[in-house]
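In structure tokens, one chain follows: the form predicted on its own.
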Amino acid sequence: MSSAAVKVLYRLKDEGYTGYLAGGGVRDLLLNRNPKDFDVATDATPEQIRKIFKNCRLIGRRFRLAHILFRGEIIETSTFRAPVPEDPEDTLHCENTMRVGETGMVMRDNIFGTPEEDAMRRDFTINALFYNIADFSVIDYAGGLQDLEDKIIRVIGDPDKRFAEDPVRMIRAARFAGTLGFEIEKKALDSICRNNNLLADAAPSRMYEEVQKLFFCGHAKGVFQWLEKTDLLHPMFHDFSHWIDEDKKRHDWVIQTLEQMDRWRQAGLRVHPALLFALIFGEYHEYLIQQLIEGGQSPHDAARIAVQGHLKGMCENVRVPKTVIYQVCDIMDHQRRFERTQGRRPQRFIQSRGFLDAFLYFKFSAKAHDRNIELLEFWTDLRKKTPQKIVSKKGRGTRKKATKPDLPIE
């Protein structure tokens, strides 16, 4: 467990307070895993708990959370909440501490509960166990236990309910059953594929952050077949997914990128997400650049077209940052630049910011499609002969390092 974790959890015990460690962190302990974060949920309001820690602030409006802050290190803490009202109505009492949207999606929720309330509040039975540091025991108030001894992810309560409620607890649904390699049991996964549609009302900026847990999590690949299978794809990316839908080459190119992406993943090493993007949606934007080409555009004005339109267009459902969207660009307008060995040209291409990227993205294109084998071969010589030059911050000259490693790419 986490050191700050256990500091958090014995400090609310001492403050006479009531403390469990909760969610996914008792889930990857007990599948021994390591877990990516430590999540506590009390009986402490958030103000409670930000005069016990100095270290803490409160974030959220739809969810109050405090987050407490260590050196390398968050503890976000809840506090037990209550079951969601029948009646939008019966909130009214609560001074408006939560509102129901009308397709029945929580909008805001800030009512106080029991423990045992809080745990049938959360999405799947295995992310509601707690594990008490007052005895060491694991409270299992819906059926956790089970369901990960029988591999199965399990909704709490009605899933058609939940998932009008919160529709990315369809998504996780699906990155739960491929990173964990469960199965989603029929009458969830039967929901999922009925109700696919309401992911139009999640926050677009929430989508975005869900989507490099998808691409992130080491098992991408498994992910992917998850969203296939219950057909997210569609809703998230509706039309890159209608494009691989209609030549089986396409899907293949996803699914290499996808298990490179594991591969780096479970190295260790970490792909920011304007790199993620362009290798994703790689081929679908040479695709719309060679149209726009065809069509008239010049090579530089057709990149930028395509990849704007695309990721600005996919915004409406998942709200890819404006400096990503740039990036992204770069990345597919340099890859023209590939093709100029002659003069200074490459010297300068490959001092230049955004070499590395394009040029990654070049690499596994190549190896993906076995093209440009000689240029591949012309470019890593380069780069092995050319040092990078780095401008002091106080533009006092330059200064040269060793070039820095690409990315593995099998």
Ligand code: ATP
Second form
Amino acid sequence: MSSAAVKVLYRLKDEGYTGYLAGGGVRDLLLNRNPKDFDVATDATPEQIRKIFKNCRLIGRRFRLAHILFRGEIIETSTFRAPVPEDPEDTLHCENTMRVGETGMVMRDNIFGTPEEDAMRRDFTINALFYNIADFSVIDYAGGLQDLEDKIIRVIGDPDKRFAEDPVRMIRAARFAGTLGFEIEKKALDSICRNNNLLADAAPSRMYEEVQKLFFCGHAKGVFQWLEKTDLLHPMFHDFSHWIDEDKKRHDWVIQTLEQMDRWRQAGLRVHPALLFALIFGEYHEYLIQQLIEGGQSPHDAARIAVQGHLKGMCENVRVPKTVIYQVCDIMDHQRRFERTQGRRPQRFIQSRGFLDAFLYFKFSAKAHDRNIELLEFWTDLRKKTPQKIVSKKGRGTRKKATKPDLPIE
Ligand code: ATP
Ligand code: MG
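Since we've got the form predicted on its own here, give me the form predicted in complex with ligand ATP too.
Once more the chain from above appears, this time first in line as the rest of the complex follows.
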């Protein structure tokens, strides 16, 4: 367990508070997996937490919580939360603390509760376990230990209601099922299939975060299959998913790309978001670009129109940052430059900023489709022979840098 989390837990205990390790940290430790992060739940209020920890900052509007900062690690520490009221009317008198929207979505909540209440308002039973460092026990209010044993993702409470409160939970269910190799219990599965249109109400910035987690969790292929099974794929990526449905080969390409993502992730290699989106949607973008060129657009304009049009409207409410969209445009637009192997152009291209990502895409698609093999050899060869020159920002000359190894493609 992270030494930072242990410090936080002991410190809270020594100050007379209850402090539990909570959420995915407990789940993953019990499953013998490496937790991504460690969260702590406590009966100390945010202000009390701030007094105890100097290295702490309070964040959050909807619910205030503390980030306790350690070197290279943040321990998110939140005060036990109270349940969402049954009846939206009940929240009218406490406007500043909690509000439930017309669809049942929780807009703002800041009232504190007991450990049991806190556990019961978490999303799934396996995410509602606490570890108490005071007596080294696991506290299980929701039946999560049994579900861990049975490998089941079970919603706490009524799935229809819990998904209406926060539609992102549906995507989380698919992610946990795919990542952990668990089943989603029938009632929740039926509920997701019935309610997937609610995703349109989710906050766009959260959706963007979730989409990245889906594809870069190291089990993207399994997660994708759950997105298909739950029919979340259509509301999330409508045009793209319909395009996949038209041809089995397209589906196979996407799976092949996700397998590559998983191999990189499992080898501890990182792919930045633009490259991630370029690779996953690459075949679809190439298809759109081709159609636009046939309709009379220049190749340069076609790349921009196709990529921007798709990523901006991918799902009305996934907010892909503009810089990421532009980078994906560049990757696709640069593909034409690989065909030009004469004169000084290759040298100029290979020294340019966008080359590496474009080359990785080119290499991946060449290998995946068994095409452009001679061109790939040409560029691989040239790359080996050319040490990269990086132009300094202020334009004061250049410095030479050894060529970095590429992400391996199998
Ligand atoms: P991982 O970090 O591996 O993606 P996690 O379960 O730790 O998985 P976090 O997003 O870190 O997920 O959230 C920590 C905990 O907060 C969860 O385990 C869960 O108990 C609770 N939680 C997170 N998101 C929600 C949500 N949308 N609704 C209810 N509870 C949630
Ligand atoms: Mg976590």
